[in-house]
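Presented as structure tokens, the chain that follows is alone, the form predicted on its own.
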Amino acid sequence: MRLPRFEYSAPTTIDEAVAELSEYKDEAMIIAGGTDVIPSMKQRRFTPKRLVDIRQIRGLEYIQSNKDIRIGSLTTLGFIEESGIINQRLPMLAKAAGEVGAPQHRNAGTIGGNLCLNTRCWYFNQSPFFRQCRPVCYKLGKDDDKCQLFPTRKGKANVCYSVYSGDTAPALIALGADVCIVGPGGERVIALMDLYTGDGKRPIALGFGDILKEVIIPFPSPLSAGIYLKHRLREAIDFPLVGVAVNIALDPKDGSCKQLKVVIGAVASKPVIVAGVDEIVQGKKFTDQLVDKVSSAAFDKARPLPNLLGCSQKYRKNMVKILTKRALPLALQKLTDNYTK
């Protein structure tokens, strides 16, 4: 399938890119690795007038470790997967990056692109021929077009139920990451979770002219460990049907739980933080019963959208509980191994 016609530019500085994106507004799109943008353009999900290639901007591909760990937005997922610093200090992130697609995707795809991944839906992610058989969906159309899978009730606002399926975001959110965004108004730093709107039609909170510059991750506490587990149809290439990131920190005095974060991916239009798990485990030592309680809390919080091919909503909800129940002992085992070294 051929690409639609478009204009192309390759600015060499962030200021040039910001100015160009601000000028063209919704007629322009950023391209870096191109692993998501190019297939989407071939399937006419997007037909931007202009592609702004930011790969020529120097200084956005790096991993720095000082007071915290900073990763430039053009750093490839393959580089993160193999990085000594990341594997030593943030092994959960290395694992999550290694779960994305195939090696070819990871060698081209960037961390910025994976975090800004567009949402997916079995109606939206189809060929033009398939979509011509039905009315235009809300995500592809204007504000008065309705979702073709979940019709909007009379008097209710239109809602897009497409699913955010990035792998690195749940892991980074569990690690407490922030992101630095450069735009017409200068630089700003926000919590990574705030990058996601929860609106499937406009899932990423970047305005016209905004560029994600870097990811900022605080150093994890010495007695902490994280695990990211992903369930998909095939062992490679596929997007997750469910992803679960767990990050545990223990109190060095008595080994009780000091902090726990559980983040679920691929069940909603943004990653889902499981609220209340800290209260369940705070000051307690992990037991099988405690693991069951946390897994049940994740199960209760998950509301998988029934618009991904391959399995039912009920199955994916059950997999949230199963993956959480698997991840917690694995993280605790990593803590034990690291502590005894």
The other form holds:
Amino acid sequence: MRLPRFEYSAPTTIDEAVAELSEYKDEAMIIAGGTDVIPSMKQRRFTPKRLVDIRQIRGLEYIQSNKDIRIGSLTTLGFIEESGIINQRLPMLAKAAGEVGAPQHRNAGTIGGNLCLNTRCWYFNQSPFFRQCRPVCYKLGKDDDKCQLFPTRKGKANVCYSVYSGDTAPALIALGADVCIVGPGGERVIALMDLYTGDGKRPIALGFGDILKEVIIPFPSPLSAGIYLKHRLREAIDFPLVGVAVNIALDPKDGSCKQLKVVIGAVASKPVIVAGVDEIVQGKKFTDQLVDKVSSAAFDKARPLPNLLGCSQKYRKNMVKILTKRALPLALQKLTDNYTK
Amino acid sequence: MKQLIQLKINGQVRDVAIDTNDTLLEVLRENLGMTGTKEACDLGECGACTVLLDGRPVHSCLTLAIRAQGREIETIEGLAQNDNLHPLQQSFVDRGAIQCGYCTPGMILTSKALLDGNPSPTEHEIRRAISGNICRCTGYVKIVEAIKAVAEKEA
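Next block: the form predicted together with its partner chain, after the form predicted on its own:
First the chain shown before, then all remaining chains and molecules of the complex.
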């Protein structure tokens, strides 16, 4: 299917891009790798008047390691997957980047684009042919259009339940990453988790003129290890049905658990941090019972809805528990491997 | 309004008149008549439209032609030297790794990019490299064998 017509511009500096995006407001869209925007435009989910190509901006493609690790937002996922520094210092991120889509997507797609991925839903991500005989959903339409997952639900404000399906975000949140955003008001640094509104209609907390500039990841403590497990229909190409990232830090004195982060992807309109796992594990050594407790906590926290094709919501909820149960021993194994090395 | 751009395809600079909303795939097939690059899903899910951009496989259906300026584009037409097929092409023919042939250009370009960077890949690496190319005849076993044969011959 042909792309709709649009004006194309390729600013070469961030300031120019910010000025242009602030001028055109909702009539402009950013294109970086294009692997998410182009299919959406082909299927007429978006028909922006102007497409602002930020790929021509110089100096946003880098991986730096000084006081912390900084990744420029235009760095491709394929580059991160193969990067020596990332594989050595943040193997969980290298793995998560390598799980995105297919190699072709990773060669074009950028880390910034993956973090700002639009939310998905089986009703929303359809062709014009599918949509032409059905009502417009809340995410695609106006504020008084109904969410078509629950069209008869009454008395409640309209909510969009589409799913955030990024792979790198859960891993980066588990690693405690921040993001730097440049906008009309200058630069600001926010926690990555705050980039996500949780509102399926407007999932990314970027205003008009805002551009994600870099991702800042603190060095993980030497006695820590993380892992990201992705569950999907096929081993490649697909978005996750569920993704689980865990990051464990141990106390060097007695090997008890100092910190644990569990982040679930693809179960809500934003990545979900499983709160309270720290209290379950702090100061204790990992046993099978403890792993069970943590995975039950993750299971309780995950509330997937029937918005993805391929399996039931119940199955996805159960897979959260199973993936957490698999991830924790794997992360611990990695820790002991690193320690004995 | 059409605009004139230059694309470097298989080492040759070509002038093409394009619209901003033309994808690289459309320009290759329709403006230049290079129909070796296939169009199938047109949404970046099947890999049939794979071309190499600066040596790395990408979906040409998701690449705006205007953004491919100044980059090295390699298509299946650029592989054979006169009448001599590229070793990968020959190996695909010899081992029956072609059935309907629709995924073949993408498969060969993806595996060429793999072998250029890693001359002796394991079977797992081969399978991972071609994981974005779907063969609906499901002839994957012979495709993997064909790639492996080239890797072994060159090693």
